[in-house]
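Next up: just one chain, as structure tokens, the form predicted alone.
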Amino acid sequence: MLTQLHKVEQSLNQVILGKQQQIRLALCCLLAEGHLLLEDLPGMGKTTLAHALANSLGLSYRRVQFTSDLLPGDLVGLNIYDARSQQFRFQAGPVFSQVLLADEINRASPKTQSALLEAMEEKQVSVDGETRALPTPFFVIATQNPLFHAGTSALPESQLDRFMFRLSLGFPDHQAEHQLLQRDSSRSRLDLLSEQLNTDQLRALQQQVPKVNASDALIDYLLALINSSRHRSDMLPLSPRASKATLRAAKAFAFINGRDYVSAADVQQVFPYVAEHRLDPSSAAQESRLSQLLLQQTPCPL
């Protein structure tokens, strides 16, 4: 099954051109159960991912467009009242699919950015006092436009902490853009994608993520890298779900990569994209410098 998620990657990168790197870190986000927060300009293709990802792993796939008059209700759903039964039946909200792309997240009111926290955390919402589980796999995929663009507000720390990856697809270089105007439209690229696994076949490989063995020493040199966050005024410290969210990534990282053992590259290599939103929340996507004086500040004895 490694192979056919290879293929769901080789198939990704026709339809978003050259970001490798970026695609392979969603996939290791996927595979690691965690959120996606995208952060770009508008037309770079963060739709695209999201709608391509879905596609080609068979998933089923909802878009909220998020403003300043959504509602929760209208992204978890509300009991209505049915006069011929006489009942109140549950009318599900767009948050039950197992791909949800919240685009432009943080033009919404903190409330309903709210609605989403229990989604994201249990796999779950309640409404009216009732509790109704998710689909499984359950995976957001969250855009949000940079901070000086109008009817923008930043995302609270606590929704930011509930994001793995935060990520910037960022502008294609000449060759890809060039590419991208010869052919054909975006959306015909995706109506050509085709499933690459399904669902019991995704859920078989996230439920391999956890068996990569990480050592002692790994996991030591990775609590390093977290404490010396906390001993620092000029960052926010990193939670425990910090810690959690870089070995499930880095775990995934190793697996994508063929092998079933953690090294300190896989940790060098996903820890900017779990680390820096959290140490700054004001911090742009493409930026990395906290994380990354945390990483040369940090020996590492692997």
Given for the second form:
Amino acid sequence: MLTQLHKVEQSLNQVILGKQQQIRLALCCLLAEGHLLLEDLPGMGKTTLAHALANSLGLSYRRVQFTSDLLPGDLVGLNIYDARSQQFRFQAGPVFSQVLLADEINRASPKTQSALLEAMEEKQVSVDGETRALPTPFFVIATQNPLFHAGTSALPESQLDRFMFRLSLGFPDHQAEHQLLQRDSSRSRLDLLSEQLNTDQLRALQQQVPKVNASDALIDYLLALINSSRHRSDMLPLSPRASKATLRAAKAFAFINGRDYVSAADVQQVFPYVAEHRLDPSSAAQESRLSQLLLQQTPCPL
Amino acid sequence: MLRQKSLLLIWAGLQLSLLLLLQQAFAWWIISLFAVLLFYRVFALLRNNAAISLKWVNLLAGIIAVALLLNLRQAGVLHFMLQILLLAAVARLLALQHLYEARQLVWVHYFLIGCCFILHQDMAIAMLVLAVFLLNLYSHYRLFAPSGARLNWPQTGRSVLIILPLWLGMFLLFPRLPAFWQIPQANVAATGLGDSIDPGSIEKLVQDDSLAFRVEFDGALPPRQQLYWRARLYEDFDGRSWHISPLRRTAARYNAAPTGNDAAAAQLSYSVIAEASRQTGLFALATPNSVSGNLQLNSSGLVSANKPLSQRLSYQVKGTASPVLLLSAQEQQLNLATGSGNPATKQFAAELLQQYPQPAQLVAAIAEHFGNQAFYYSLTPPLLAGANSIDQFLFSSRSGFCSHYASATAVILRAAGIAARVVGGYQGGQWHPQQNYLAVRQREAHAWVEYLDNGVWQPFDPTAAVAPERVLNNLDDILPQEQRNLLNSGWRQLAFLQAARQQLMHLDYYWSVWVLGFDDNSQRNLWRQLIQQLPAIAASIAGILLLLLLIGGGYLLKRRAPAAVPPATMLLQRALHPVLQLKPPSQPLSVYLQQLAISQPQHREWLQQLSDVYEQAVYADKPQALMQLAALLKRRRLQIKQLRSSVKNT
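Give me the form predicted in complex with the partner chain now, not the form predicted alone.
So here's everything in the complex, that chain up top.
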């Protein structure tokens, strides 16, 4: 199954060129059952990534453009009165999909943001007192536009904490962009992406991630790393949710790399993407100053 | 300007309690005068009146000082000193206005509190004094503490805990210095036996339930018939009452330990804790051979102190149970005087002598006479008012107390030409088996006779002939109910109060043995024991330290346990020690090994293998990987050496 996952990775790499690291991290986030926050300029391939992920994994995909007048009901759905049957009928919102691209999440009002975030955390939504479970897997890719802050409501720290990873795709390098331009259209290639892995297989892969071994010594190192962020004034302290996310992400990362144990290198690899937005919510996504500082200052005895 | 009203109230209360504690030293008018002044001060404080002006206080204090000075002869120097000191404190409190005055006052209070121990040594009073001391300490603290500061109890408790061993060590081990100054003798009525004995004097003592002394025996308790505690010898008889001979007073100074005449007699060894009696006379059984400390032992077997006892005194006596010996012909002569009067008694003695020429026989006859005839033992005998009181007692009233019988017997013996004297002291005592000591109270005061037979002063107790139970049992048991009531008046009859009193007495006993009795001697013994047991003590201290160290070490180890280095890491570090020093501290070992594999192509293969095996061992928790790692490191010793040198070169 891992080979199939690697095939997914390969096909994704054919769609989004020159972003192997980011694609692996995005897959890692999906495997770890976390949600992904992409911070990028428009036109960097965020939607393509989300769409490609959904397609190659055979997942249902919806995209919501967040605007300031978007209401929670537009997102989770509404009870609509059906005059013919004289009954209320639930019209499911876009949140009822397996991969949800929440585009420009910081443009929506905090009320709508929190409705989404609740859905992300609980994997269910409540409409008019009725709780409805969301499909599984439920994977949210939210995007933020870092440049245009006018009329946005930045996600508060507590809500940023819900996202396991924050990534930035960044500009492609010369060669990749050259190749991109030579192609007729990436959209058409996207449609060509076949379903490499069905939902059940993805579930099975996700269930294997927690079984990856993390030794006591490694957990101690991880805690030392997390702990070094606490009792400092130049950054926000990392919560236990952050340490859980780091370990889970490191496990997923080790799993993708074909290992059944987490190494300190895994932790160091995923740490900046897990920690940076938690340490400094106002930092830009391509930055990893604070997390690199912590990595350097925490001795690794292993 | 001192504005803390509560402090002034505390001091007023403190001085009132000092007044009560030191009341022995004060006449009633002084007490009431001081109390009035203090209550006035409290009243003025509560009414928010300012302190009295210094001028008036000085005038008042001057007048009182003069009055006290006039009273000096009556009060004695010691009491005068205490009075003046308390006067100073009270007067200072009346006019207290400045902080520095308050500081002086606190120190005067400390001194006065210390003075309480001149008058009292009881444990209960000591507790009271401690309470007053703590109050003064608290006021001292309040005086110096910044305003609004609260007493920090945990910290205070910690300080006390820290100081406690030091304090105990000081008490136990610091050399006992002799007194820096002499305390003048107080004019206080002496308690216990007097210098003269006349019918009636012991009677008063018998109604006194207070403690006279306590005894702890080294061996078993001697039989009750032997428990005659000799304190006084009454040898001068004036026809009515007995006195200590003036000759004896001067002769008492020569010191030659009496020698027992009977080597086979039982040896006695005991320690006595005498209560403060304001007398010099102390107590011993039969013939004491040696006494401890600064005491005098005279040849007639009497023990005395150099100066009147103002505190409890503990001393040890070793001796034999045999009677004392005659010292000189002069002593015999002294004890033959019968005085004038009492013709019937002399007549009776002459008749007895004719029948019984031997002294022992005569004494037996007297005992028989008392036993067979209608003689009664009574605490309330009729008054013997006439000139011939012995005659009156022997032939008409026939009812009396130990002193009556003793003095009558001595007179009969003297009239028969046998030297005899009345001995004053105590008989018996209350034995407390659990606490293992004998408590002798004033009510156990007794008088008996010693007569000369073959150069030995044989004791004879005529009271035992009349009321043998008096000797064998307690006084309570032999008296009829109404006379017993005379002894046990009021609350003493309540059983539980009696029991509580007993317990308090035991507690007080331990207090006097362990605290008051802790003198030079005990300290020297303690030092000696300490030195003897030094190895044992050092071993136990070392043991305790080791135990603490182990506990602390275990605790630290437990705390550090999560940070322990995994065995695989230790193995690798040991094998690759100098190479790994170049590793950046934050870099994982396996990553570093892979970097090395790249930078050192000749070692590439095994370094990569090493990295893999190490990861398996440290991250995957596989025990066989650890063994593989050890084997690999062993196998690659040579390469490791090469690696070291090549890394060093680059």
